[in-house]
Structure formats: structure tokens, C-alpha cells
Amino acid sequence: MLTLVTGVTGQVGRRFVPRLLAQRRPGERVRVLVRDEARGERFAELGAEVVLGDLRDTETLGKAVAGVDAVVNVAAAFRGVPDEEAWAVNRDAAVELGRAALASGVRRFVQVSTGLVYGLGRGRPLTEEDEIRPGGAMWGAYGESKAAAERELLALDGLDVRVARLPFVYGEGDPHLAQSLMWAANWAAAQRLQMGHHADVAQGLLRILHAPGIAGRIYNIADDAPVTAVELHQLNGVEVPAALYDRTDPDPWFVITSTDRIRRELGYRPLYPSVYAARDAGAL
């Protein structure tokens, strides 16, 4: 089996891609995609095969997929980027890197997503069932363009397509937790952020990607204990700005999301179920 993966020098796939490696079995192999011949280099020590390129360009994806048999399209445009980039990179070249794979005659495709397809809340924690009403000034395109390439990718004939659903993540000297505090700081005192570490976000990933007969699935990935924005300050070393108490969460349930789908089909279970246990572990 050989797995393409995409995205691999941005935080997540960085982080996946040596425990993709490291659990290999006999005759399993791994190829990356990436722009820089020199930030290559690490996945090759490692063991992988490496593809440069631009995923957006169509001669590269013929190179990437030709022969593989998995791909894991990690790569995303988020934060502080143009829309008309996020748009190019995680649908368009999302789904022309589907239709070459479907081509090429790849069996199975994982897109990573992203919680922020929900959109609104609706009162309880989200279950992949729901509708997705992307939206929301703060995040910009990412939440729907990433939504209208799980739309585009799922109606792919003949490609069998899973989706995971990722929450905001953390960990293993990831800025993420540091930086969460550009928004924090203007949140009310118990609004909420669903959280996941690294090491659980691979956990699930590899889960999707071997798990037999789970075509057109789609699974949140996520901890079991999100956290407010006091805590966050807390977490950060940072005082918690006293406006903070002054104002109202307009929507608790913002992208709070369950895992009971994942848990019951594919056996995960939260290395670190939150963010505490993965501090005392030394794994920030």
C-alpha cells in the first residue's frame, strides 16, 4: 500500500507523517508532496518518498497519485490568508487532487476538514448528521470552502471518500495554543473552544485511513473537555482580562462537536482527553 499525503509541512501533517512512517508494515510505503525540496528532506530521512510540486498544479497532482493507493489531503489555507486563496487551495485543488486521484485509480481518499462547517451551534454537542451552515467573518472562507470541497469530494463516483472533521489543535510546541488568545481575548469568560491534540488528531486520521467499509463517512475528532477562555489565559501565562467577565457568549455551543461516532465505529479513544492531562504529560 502506498499513502499520498498532502499538507505535510504545515502543523498537522508534519506531525502525522512520522507516526504514518512509524507504523508501517511490511510493504506499506509513504510519498509527500511538497514545494521546497529542501523542507523535504526530514520526511525522506524518515523513510519517505518525496514529490515536489504545487498541489495546484495538474502536472504535479499526475505525478503525486501515479501509483498510490491511499491519499490523506492534510493541506489547507486558514488563517490570514485572501479568500480567493482559500478557495484555490481547499476546494479547488482539493478536488482536482480527488478527480486525479479517482483517475489515477486510487481506492481510498481521506479529506481532513474541519469543525467549523457546523457553523452555528444547535444546542448540544454536533454530530456528523448535521447540516453544515459554514460561516462566521472571523474565519473568513476556510470554513466554507472546506465545506464545499467535502460536498464536491463526496459526490465523486466511484472514489471512496472518508472525512475528518478536526477541531482546533494543539500540542508538541504547536503556536496554536499561544495564538488562540487573538480571539480569546475578546470572548466572553466561559465561551468555549473544542479542542485536540496532535497525537489524537493522528490517532483518528489513521483510524479513517485503514478502517475497511466506511466509504462516504465523515468523523469529528476532537478531546472530551473543551475549554473557556479563562482558561486559555490560565494556560498561557496570561492575566484574564477582566472585560472578559462583562460579556455574553452568543452561541455556547459553537463548534462543540461529539466523537461518539468515531469511538463507537473505529475504537478511538483520546490519548489526552484534555488539554490538563496533555500539560502534565509534557506534551504542550
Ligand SMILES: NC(=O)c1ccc[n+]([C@@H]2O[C@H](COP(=O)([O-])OP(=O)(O)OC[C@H]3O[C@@H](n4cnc5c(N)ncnc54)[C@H](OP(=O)(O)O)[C@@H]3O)[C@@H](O)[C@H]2O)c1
Given for the second form:
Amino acid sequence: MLTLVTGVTGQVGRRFVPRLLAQRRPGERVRVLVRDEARGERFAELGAEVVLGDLRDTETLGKAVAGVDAVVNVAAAFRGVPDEEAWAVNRDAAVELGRAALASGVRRFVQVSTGLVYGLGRGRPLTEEDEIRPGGAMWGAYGESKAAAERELLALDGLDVRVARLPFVYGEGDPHLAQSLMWAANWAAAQRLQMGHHADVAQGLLRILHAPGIAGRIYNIADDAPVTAVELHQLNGVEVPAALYDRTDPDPWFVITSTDRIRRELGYRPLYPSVYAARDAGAL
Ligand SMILES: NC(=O)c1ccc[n+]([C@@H]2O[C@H](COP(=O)([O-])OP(=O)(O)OC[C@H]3O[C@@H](n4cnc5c(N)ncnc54)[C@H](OP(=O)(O)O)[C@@H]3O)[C@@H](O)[C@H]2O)c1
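Requested next: the structure of the form predicted together with the ligand (the form predicted alone having been shown above).
Everything in the complex follows now, all chains and molecules, and the chain you saw is the first one.
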């Protein structure tokens, strides 16, 4: 079995691949797609095959999927990129990768997505059955392009597509937790962020990748304890601005997701049920 992983130089991918490699059984191999040869060396040293190229290049896709049994598409463009690039990578290249996978006989395709695709909250934790409701402060090219990719990939006849919707991912030295203040500084005090530690995102992705009989299924991945804007300041050792207490949360259930499905169907249990558990374990 050969598994291709994209986006391995990013925050999620670079922490997922070593775990995928560590859990390999005899005969299982891992291939990674990177854009920069030097950044692929680390993965070669860990035992992965390295393919060089950009996801938007169809020749690259053909090379990347040749002989592959499963794909985990982690790559995305969303950190400060123009909208055109977000659409080109998150939707167009993802769907092309799905088509290339189908054409080359790939058996499983895990699409890494985001809880932002839900759009507006529903007054309760969001479940995978919920329709997308566009809107909210963070709705834009990123969420829309990821939602479109999910839809188009799931519609590819003959490809076993599984979708993983991630929360705000943190831990293991990822600067993301500190970066959360870019938004949280402008939130209401009690406004919440749904979290997930890298170890648990990797756990969820591995379960989704390996489970038989879940073609077409979508799974939320998250921990059990969303944290408030006040706690995000505290966790970062930053004084809570008084203005937070003057604001009202426009949507208290915005991207708060249920993990019932992945717990019940795939046995997922967060190793770090809260950011505090991760902090106490020295895993931030
Ligand atoms: N981090 C989170 O909190 C979070 C939350 C929800 C969902 N997600 C999802 O999780 C996935 C990974 O996120 P991340 O935080 O790890 O993102 P990231 O750190 O920005 O990494 C993005 C990865 O995608 C690769 N990539 C971008 N454009 C590419 C292209 N044209 N061709 C080939 N590779 C390309 C990047 O390669 P280079 O290094 O070469 O740029 C990098 O490896 C994404 O699908 C994202 O939507 C993340």
C-alpha cells in the first residue's frame, strides 16, 4: 500500500507524516509531494518517497499519484494568499488531484477540510448532516473554496472520498495559538474557538484513512473544550483588553462542531481533550 500526502511542509502535514510513517505496517509506503527539494529532505530521511512539484500542475499530479493506493490531500492555500490562488489550490487543484487519483486507480482519497465550511452557527454543535449556511465574519474564498472542493470531490463517481473537517489546530510548537489573538483581540470576551491538538488531528486523519467502508463520509475532528477569547489571551500570557467585555458575540455557535460521529463510528478520543490538558503535558 502506497499513500500520497500533500501539504507536508505545512503545520498539519509536517506533524502528520511522521505519525503516518511510524504506524506503517510491513509493505506500507508513504510518498510526499513538496514544492521545494530541500524541504523534502527531512521526509526522505524519515523514509518517505519524495515527488517534487506544484499541485496546480497536471504533470505533477500524474507523477504524484502513479502507483498510489490512497491520497491524503492536506495542502491548501489560505495564509495571506490572493483569492485566485485560494480557489486554484483549494478547489481546482484538489479536484484535479481527485480526477488524477481516480484515473490511476487510487482506492481512497482523504480530503482535509475545515469547520469553516459550515458558515453560520445553528445554536448547537454542528454535525456533518448540517447543510452549509454561507455567512459570518470568516466566510470568504478560503471557506468557500474548501466547501466547493468537498462537494466536487464527493461527486466524483468511483472514487472513495472521505472528508475530515478540522478545527483550529495548535500544539507542538505551532505558532497558531499565539496567532489566534489576531482575531480573538477583536472578539467578545466569551466568543469561542473550537480547538484540536496536532496529535488529535493526526489521530483523526489516520482513523479516517484506515477505516473500511466509509466512502463518501464526512467527519469533524476537534477536542472537547472550545476556548473563549479571554482564555486565548490568558494562554498566551497577554492582558485581556477591556474592549472584549463591551462586545457581543454575533454567533455563539460559530464553527462549534460535534465529534459524536467520529467518536461513535471510528473510536476517536482526543488525547488532549482540552488545550489545558495539552499545556499541562508540555505539548503546546
Ligand atoms: N491549521 C489549522 O488550524 C487548520 C484548520 C482547519 C483546516 N485546516 C486545513 O488543514 C490543512 C493544512 O493546513 P496547515 O495549517 O498545515 O496549512 P499551511 O501550514 O499553510 O500548509 C499548507 C501546505 O500546503 C502546501 N501548498 C500550498 N499551495 C500548494 C501548491 N500550489 N502546490 C503544492 N503544495 C501547496 C504548502 O506548501 P509550501 O510549504 O510549499 O507552501 C504547505 O505544505 C489545509 O487543508 C487546511 O485547510 C487547517
